[in-house]
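The chain below stands alone and is given in structure tokens; this is the form predicted on its own.
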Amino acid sequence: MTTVGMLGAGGIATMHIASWLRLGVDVLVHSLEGADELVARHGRGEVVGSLDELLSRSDLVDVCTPTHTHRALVEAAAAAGKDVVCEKPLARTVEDTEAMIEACRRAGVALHPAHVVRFFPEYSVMHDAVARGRLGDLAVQRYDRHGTAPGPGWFRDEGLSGGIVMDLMIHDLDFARWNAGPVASVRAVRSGAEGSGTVAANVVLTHRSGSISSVGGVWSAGPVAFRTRFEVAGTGGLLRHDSADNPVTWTNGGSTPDRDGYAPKVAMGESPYLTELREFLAATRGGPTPRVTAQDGLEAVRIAQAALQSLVVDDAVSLEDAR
């Protein structure tokens, strides 16, 4: 039986351990705090006292720790010959991300970035429509993501987490690139100060294809229901979703009459975290390449880092210059 070694016991680790246990693997957990409580809540798993013990007993390592710790832990797992799942963003900087990918390449192990939004059913249905050409030539995409700001600590320290752009909005930056292809330039604006109060940001991507993507994000100072929205428009129609309205993806228009009013039924019964980790686990056992790769994770960090640079220089940043 496969043994997964989980590093970290915070919020995302709760999602991951539940999914790993559903997949029938043995789970070991090591964390500076919270490991006992995490295992107790789920009734299965084993707490181990050190990183070395976890690496020696695991077949696959799942890194669910703060962003600024990812590089050292991924490199340690690679040196131990273990395939790795790593939470997004892969790292705080392009330099660290490239080093992680190179360490895994040299060790001959896989590195799977956990960009879970690619596995959410409404987003998966939307990407399938784009990939199949059902919206024609892609022209404009708009994404919004709005939730309660994380509490004090590393999340709100831009030097550690990358702030709202790198931590929250990277989901949609990745998805916009997945749909419309490579990004030529990035322009970002932000209101509110990272670290306190409500923070809002918007990033506009100009793709090499000429397509435009607008990505918005809000960390609210007060408690709010988490909300996501997207609108994807092409020469053949418009596809939209708003989690505040309903969980079904709707299409208005289409390249053929029978596409008009298309409302696909999405499978809401399975957690996207379970879908994601099942795909990664299958790949480590010789299965197909997952829908998100380490290179995708690197490009997402590159776009987010260029957006942070754009905030500093108050101007558009070319991705080629950023390289």
Contents of the next structure:
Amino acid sequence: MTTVGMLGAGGIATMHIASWLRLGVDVLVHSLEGADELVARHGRGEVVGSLDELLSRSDLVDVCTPTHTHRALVEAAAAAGKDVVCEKPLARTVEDTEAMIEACRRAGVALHPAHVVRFFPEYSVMHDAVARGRLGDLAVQRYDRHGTAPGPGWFRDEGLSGGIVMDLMIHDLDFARWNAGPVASVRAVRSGAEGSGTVAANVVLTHRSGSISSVGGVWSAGPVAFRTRFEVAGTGGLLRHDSADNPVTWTNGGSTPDRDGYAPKVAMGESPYLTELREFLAATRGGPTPRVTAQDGLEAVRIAQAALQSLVVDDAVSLEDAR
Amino acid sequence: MKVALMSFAHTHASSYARLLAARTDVEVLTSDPDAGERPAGESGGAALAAELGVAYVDSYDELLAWGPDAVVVCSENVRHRAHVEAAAAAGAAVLCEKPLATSVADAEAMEAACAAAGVPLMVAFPVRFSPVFVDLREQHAAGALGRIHALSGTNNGQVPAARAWFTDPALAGGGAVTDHTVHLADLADALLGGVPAVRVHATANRLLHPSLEVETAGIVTVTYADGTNLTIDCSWSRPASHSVWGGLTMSVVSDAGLVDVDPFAPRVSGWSETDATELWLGYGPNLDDLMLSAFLDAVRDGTRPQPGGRVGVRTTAIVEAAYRSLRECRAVDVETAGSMAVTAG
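For comparison with the form predicted on its own, provide the form predicted in complex with the partner chain.
Zooming out: every chain and molecule, the one shown earlier first.
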């Protein structure tokens, strides 16, 4: 039996614990707050009172804490000899990420960055087509990711989270690189009137191949439905997807807040978090290398950090300069 | 009203000619003397005029000697300046195909020539006349969006194949960045009330059509003086085998949330067994028709048609900065466009 030790009990931990329980592992949770509620909501799992106890009893550690705490916790897990799953971004800086990778290498443990968009089925089938050459040579990619701004707290503190670029847009920065290869230079812009609470950013990548990518992200102050879309074009054709355009059910007159009725489940099919954690768990048990590696996580942080530097200098930044 | 059409070089010329020919309130005369320079197989000249059902003369001198009230310029991009100046000198109101020019210097000279001649200059940006964009603009003007934070847009199409000059840098001035940046730059100009662009970055490649001499994919990022950012995907990335030329979309991030407009969304779609291709039957309004009507109404009423020469200068300045960014591999400041504020728009 495998025991997974989860650190943190916030939003992403909610997604992870459900998947871990589906995978049939024993789950321990340690968190500064919310651990009791997390376990109570899911009906299984055990709250442990200290980091040391969690590390000593776990086979695999899952770091679901705020970004700025990742390095110390991954290093502690590595020192305890445990494989680690770490939420994205691996860290706020390239320096911290490299230190985490080195600590895991020295300890001989695996480090799995949880870039879950690589496991979303619409993105996965698109990447498979690209990797099989169905689109030929990629020339231009576009990605968008729009949602309601996170509440006050560490997410909104750029020093702690890296802001919208490092926290939200890193998904698509990683994906663009997965499809089109290493990035040569980055140009980022970010707008958002002071005080309005809405943040909109765009990052343009020029890949070493000459391929180009545009990644847009929005944290809207007012509530908006979460939406993602992409279009990927190459010499062999193009693929596109818009989460707003592909409903498997559409209801008009079903359930309403004051009336019972037909209400489709929000999501159909397997949770991408389950797909992701199953792949990491299999690797820990001796299975194949997962589709995303610690090096991929580092390169994603490197691109995002270059984008943040581009915002500061208001110019394009080459990846070499950003190191 | 007498309306002259100079050149059939631009593919839009046929659309304008058919629309003008169908009107009962205008007389139409056309000329396309450079048709002989085009590669074999490209349409033009008297034969195309006959096909379009419009009268034709062999030279621009004859065309302008006819005394047109208005002239529509549809020549190759680099020839716009000479033709607009000739039309202005003949005392005609001018509608010039986009982009207005391939340099800010040319665009400003054209604006000055029209001002000196006392004739209006309008740039052919038909998308700003689409009802969905008009509605967006009006609601923004009424305050429904609050502040606009960011804009992004796509203007993707097939690589222009009907006319070789589109991919000849000597005649077009450039490729996809020249052809497809300006429509969205115009929409942003209209939404933001003419606030000038201050900083531009561009990246581009020729990967889709490596045999061409111009860029065929590009992403242009524009920062305006009020802090709004605009990202444009101007790529000719629509596959050549696609059943439709391309399209244009714009997304707006504002205090009121997210708004997307797609002027070409109204369509019936399906599949043709005969042609083994997707059927795509657009039923939206004819934007060229709406734009031409606005131009002709303004000429008739003696008002100043919009978008005017100033918009042409501002959008040209963005494209010029984009090419400087491409050459220098960095973000660049937009050269202050326009010492001469001869027109408001």
